[in-house]
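Read the single chain below, which is given as structure tokens and is the form predicted in complex with the partner chain.
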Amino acid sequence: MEARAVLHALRGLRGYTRSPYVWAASLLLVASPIVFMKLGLPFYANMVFLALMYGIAAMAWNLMQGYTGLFSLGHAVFFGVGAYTTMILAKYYGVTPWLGIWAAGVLAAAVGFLLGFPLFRLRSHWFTLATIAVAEIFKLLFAHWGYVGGSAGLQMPIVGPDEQLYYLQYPGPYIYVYVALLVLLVELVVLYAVVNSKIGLYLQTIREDELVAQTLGVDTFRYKMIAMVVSGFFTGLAGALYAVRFRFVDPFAVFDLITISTYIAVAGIVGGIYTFIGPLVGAFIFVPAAEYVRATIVQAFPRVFGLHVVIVGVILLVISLFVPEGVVGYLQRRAGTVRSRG
């Protein structure tokens, strides 16, 4: 039975708040910014950053693939949407970007909202297929809209040292750590109490039969667009820390199907995508890898183009050939905490 031996890993990591290597991760993670500033590594710290970023996305993301069986590759979408409302709403309305990645992730969330309704009408590889279709959409309509700088983008105006906490504009990638750990420390208690409520039941009961979900009474569709909303506010705010943090926005970077969409997905599937936790370990393995092996090939073969993510190709294949529970679901199973899938 898969399903009970998803929840019995769920009981088993309310124990996680009492495990050291937990406290020692979270200070680790809570003293690297300081510790590469004194170093003068602003490459690693973006590292822990970019990590954070897309963990937080994969989080959300396995909200609908892990816990729903929905399979998007069009997360672009609410990342998009997400780092667009954090710019305008700085850049044309002088709205702080402490309220504007809030902001960003109701938006996201209204907009899976909106999508929910034609894409549950879909099923399996369909689903995907129309998650990546929306995502393409929203690329080539943000490109012809003018009123976000079409496909040239928008970029934040620097700002004095006075304005630096409203904007929060700071040099280097450290304090950024530090808003990233803020948003994930509020996913993780949110995400935490979804997926151990009765709704998390619900959601895995629908990716395990959704017709017997059906027959047991589960209003799957009304599941199904929780899955989504919480998934796509989570997702907007990751969108909107990378637009806070690189302080330029353009449709071909946020709404990318590789970059952000698989990216996303693949940290999901390398940590683990029946985990809770699998998701933002996965990005920290994965992100970190991504990043050395494209800043090392650049600098090592300036001329070519594209093989990091030939390399992510063949981790993602690799996982999904011969480790497709993950890293954090085969240690799990190896620990004997969770039994085999299947």
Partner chain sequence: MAGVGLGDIVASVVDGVLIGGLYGLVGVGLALIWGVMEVINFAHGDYMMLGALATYFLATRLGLDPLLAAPVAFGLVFLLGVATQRTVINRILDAPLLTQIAATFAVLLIIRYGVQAAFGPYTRRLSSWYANEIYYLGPVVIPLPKLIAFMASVAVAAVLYFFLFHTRTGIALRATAQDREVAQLMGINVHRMYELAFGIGVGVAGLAGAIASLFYPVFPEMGAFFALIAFIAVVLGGFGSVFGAFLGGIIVGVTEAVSALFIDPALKDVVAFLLFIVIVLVKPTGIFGKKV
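Would you mind giving the form predicted alone, to go alongside the form predicted in complex with the partner chain above?
Just this one chain is shown here; partners and other molecules are left out.
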């Protein structure tokens, strides 16, 4: 990426800092791990970490769905590849996760590049179905691949206090919230630069009508590939954060259709798929709600299997009825209505 594009993105993102809501949310985010640690509330700190992890992946997913019109339900592929890359580098080769996280993004992006060739031959719902199939294929492959532990998965080696910083191993979720914030900051700059550049304009043209874009001379395959690679890179980073935080990966967790691919898409839809910051906001609405409902309902009704999923489904139904354009999309529409009346 050109330095000029990065500087432009930083200037553009500076506009967000004029909002008192953004300042308040940022301060809460930075302070939350310290507050939760002092109060002895690791569950809530873990909620913040999970919201950040899914928010990073949802923003990456939105580059394909919201900006390019490619509806993927197979982002678990990138997530899982990122998680396994960080784990393997640390476990087998002693590579610090500080480097492994970024290597995970690169390998996930490479997988996205290779998958783009067959997947971009498909359109509409066939593309979506193919992404689900690819994610399931990856899950089965990893479940039968002995090198990555098969269905039993891999466990990060436990290290002593003198190696905690190198292997990024700390008790509780508190430090990992700051690591996720660092990754999110990088993503915000890169994605803002992409969507506010010529590339972003071409992606939105493809979303509106791919045939028209081709008629206008846009190399649609090339720009869809860019969206896939960038989206895969940051989803891979989210998977790497999962491996670092939980120190265990198995194919049924990191390639899962529901808790990975669907969660990522739902977070993006709840927040607003045609907005830049919407998927991040959606992750902070959907993930804590789902986690809280799961923890309380399962504890209260342990014999009623799946009840928490039903309740989360009802919450999503209510959101979809009242704000079908997503929370941020709704707020932007309301703000536009107020301005037009003024």
